[in-house]
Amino acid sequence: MSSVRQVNIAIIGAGGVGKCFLSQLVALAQRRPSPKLVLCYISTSKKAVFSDDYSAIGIDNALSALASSSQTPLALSNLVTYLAASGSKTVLVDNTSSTDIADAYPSFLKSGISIVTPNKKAFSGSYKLWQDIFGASAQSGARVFHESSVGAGLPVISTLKDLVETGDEVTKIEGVFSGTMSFLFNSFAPTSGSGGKWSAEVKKAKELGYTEPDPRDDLNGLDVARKLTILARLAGLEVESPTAFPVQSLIPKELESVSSGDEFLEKLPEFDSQMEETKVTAEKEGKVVRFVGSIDVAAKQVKVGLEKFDRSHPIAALKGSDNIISFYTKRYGSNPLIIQGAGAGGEVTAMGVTSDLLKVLAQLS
């Protein structure tokens, strides 16, 4: 039996990802009743449900209370205090990816308060940050686990941590990082037929919504460098941020400071042009292009961008909207290890927090 007989949970961030994730916390709960999960706070940015007493919510109606509620938020320095004096071990479930609750990171974790999250924010922030983040949790025992800041649901970190942690030589890690980058490179330069116009891909992508509401917020390619960001640390690279190395962004010059998404997707035909002439480069080299990061951990070197490889490769094989990270060790040689799936979408981003809120139960108990 557990000698931790209750965990107190607080919730921050109740969209796309939040709601999974309440309703793979229901499901749980009532598969495990030891520890019992006690849902003590939960907010958006505007509304929130709590109270002195830290009595439970209920986690199946967290969401039309928290709708109903009058309550706002507990700044952020507070909200640590509150949960820091409940008496029970608590942890904060971040479904955000706000800057100010990642900067706020050390403090709960100070305090003993464990954190599990998909703010990528939190990781591939300054490298202070990074520093101050694990060394509170180093200090005060509290855990932190991120497993879907980068690859949704897939074992992305947790499988580079054994890597490392085992004592393997990791040499490289290379591959396509993005869903919305992988669905608009499979259909525009597909390993066979035509594809077409790169323009028209990206609207598409983004009636479909693959894409950020502004498109440019993920051709402008940082959202892989901050997912390579947390990699290359991972791997021992002091990377000082997302901005510290090479990153390729996809947005013509003359558009980068159109006012709107619209506007820039109208503007967008007018430079197909620049994407054709790399395709066809590629295709008279036998190869395809796609959008990708790689780093290569003994040059220290980090970069995302557009790179072209053999229709054969796994990397040009990828289908829909699927990510693919290659690992090259030591251990495994010329072969790398491969993990290949979903790598965005609600349920399986949380997934990914609900596996890393098992993990730390595990811990407590």
Contents of the next structure:
2 protein chains.
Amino acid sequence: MSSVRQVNIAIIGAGGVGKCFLSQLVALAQRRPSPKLVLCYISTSKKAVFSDDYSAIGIDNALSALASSSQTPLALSNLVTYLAASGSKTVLVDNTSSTDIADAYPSFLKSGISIVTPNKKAFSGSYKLWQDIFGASAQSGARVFHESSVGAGLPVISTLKDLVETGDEVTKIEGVFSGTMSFLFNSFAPTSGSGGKWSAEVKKAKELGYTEPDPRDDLNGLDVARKLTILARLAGLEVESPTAFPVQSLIPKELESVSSGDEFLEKLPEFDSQMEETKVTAEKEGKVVRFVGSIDVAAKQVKVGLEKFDRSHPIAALKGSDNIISFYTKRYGSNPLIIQGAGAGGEVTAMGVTSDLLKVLAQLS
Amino acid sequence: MSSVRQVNIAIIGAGGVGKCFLSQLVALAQRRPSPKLVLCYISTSKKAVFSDDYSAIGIDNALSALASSSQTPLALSNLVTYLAASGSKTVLVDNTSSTDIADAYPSFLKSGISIVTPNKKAFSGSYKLWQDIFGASAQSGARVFHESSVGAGLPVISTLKDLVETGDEVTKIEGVFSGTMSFLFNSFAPTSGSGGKWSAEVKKAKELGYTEPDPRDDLNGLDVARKLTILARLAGLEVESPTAFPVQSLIPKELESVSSGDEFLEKLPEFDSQMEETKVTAEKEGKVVRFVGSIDVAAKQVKVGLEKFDRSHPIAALKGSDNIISFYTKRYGSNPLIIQGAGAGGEVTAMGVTSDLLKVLAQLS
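Provide the structure of the form predicted in complex with another copy of the chain, given the form predicted on its own shown above.
Let's see the whole complex now, leading with the same chain.
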């Protein structure tokens, strides 16, 4: 096999995931001298570091170089041109959740630049963007991997791809796809004991850093809907967008338009009776309520919302903020293939990105 | 990226897994026209089909070609020579559990022939063979993948490799690694209800086809010890062999040397009290007994045997003949990354082999 000596890396984003990825990249470059990884571009939304000879940045001091840089990020079209002209195999690592960058993936891929990313936007946007991305990849041979777009570092996307590509028939996918929702419901409706009031659990989750700054960004269900869109498409369904199927929002109608997350939290207790009723109804059946996503592949039905589960069901027995994903397939029969564990957090999300990078490197060399 | 037009495939073994793999290969070749997959050799222990022009065998009628063939298998050293001279990239698919073939892996790999296999022998034999295999692979660039050697098609090995290669620190691996043992203990000591007598459960498992022809080949724990050896080595421990750590055999001493599996089953009821006592002791603590393997990476301790678990523990709650594997790591913290599902059976084992083949194809092209 021919051996690639050098691979250029361009990184966009240096937030929570970006910082963890950088430290994993430093360790990776130390452990694996070949191919040589050259950081040729790094940017945040405001700053960037790059140079005409593509080699100005030491991976281990990239953050300080960024901090002291006076360069601004290249426009995305210029970034494509800059990277395509480097003369080396190049991988773009998009550690943002930017829609603009996602929209530019087809341009990068057409120019032979491979992409690894945890960014859900590209794969859960319009179906046309999805087709453009994988069409451009097939045409140029540039790779695109996005393991961390669902379940962070858990091997969810690679497993689903393996099932599909080896010819198994995936009949149903079901699970808890949000660490926030997992934490909320494991506390609110535990399998033993009674749990707290809904509004108190939301408040606690926010204080512990398990929610977005405005908890409504978790409670609207859109994050889960985006993940379901990605999995449904990988399973062969042409889902048009994450709003093309039923998604239950846990935001009371009356609080949808209050001005801030704080005001939302303040008024949420007035609506506790709704969630309490849902919990009690489930309890009377010996069940617990959970916020799940499911894909019925044969019926082409995707949905996100509250469901009741027996206390002994693996989805009910989940702990902390863990995700669980069950794949029901023809080969696996009545007992699904289950993957479970932390589905959020900087380190595990970055791990998915790093392992995707390793896959690209193995395929480039 | 350069594109490989043709990849030669050589298959050894056409038993349960081999037949399932062949049918998956037929479907794969139909779905993916490129690279062209050419079956240039197929053999059982007694027969073979191959030709000087490497292209005599249609994948879809390989079994009938085998049945009507008068050729005998090439000696392994001759097979290496035959495959190395083909002029195309070549993948050997070893669907046997043969130690002789495993011992020849370094020769194949040195000659640039990649290997995919569910055969545990190569990776759980002597540590020297392990080193020879991966040394030969590193030297020639030929790939070697063996996902199905642990947990069949479940993504166990790929996940452990991802954890290690991205720099996570695996602290402990624990699980139920045998479909037979899973079935036996889920029936013998269920989380609710009382289960049957031990000897009756073993008899039932054999009648249902869940055990080897002689159930002692499951009950001696060696199959689990082999899988633990593979995982421990991937986690960085230099385990010398599957007999280099404590493995609890469930065969009563007195029945170790009886002449047949049938005689074993006939006399097993005399020893039911031992297992019954183990079960009752666990029950008194509110627990159930399970046959598990565990690797404590920091303490460099590997062991296989009976352990007690709370009824709510995921290992206790396992169903049917499912496997469960928990990875405890620094990044994942107190809640492990868990993979669960069928860990035996022709179709799911072949699936692991087919997905390994797809990985090799992606890296060759």
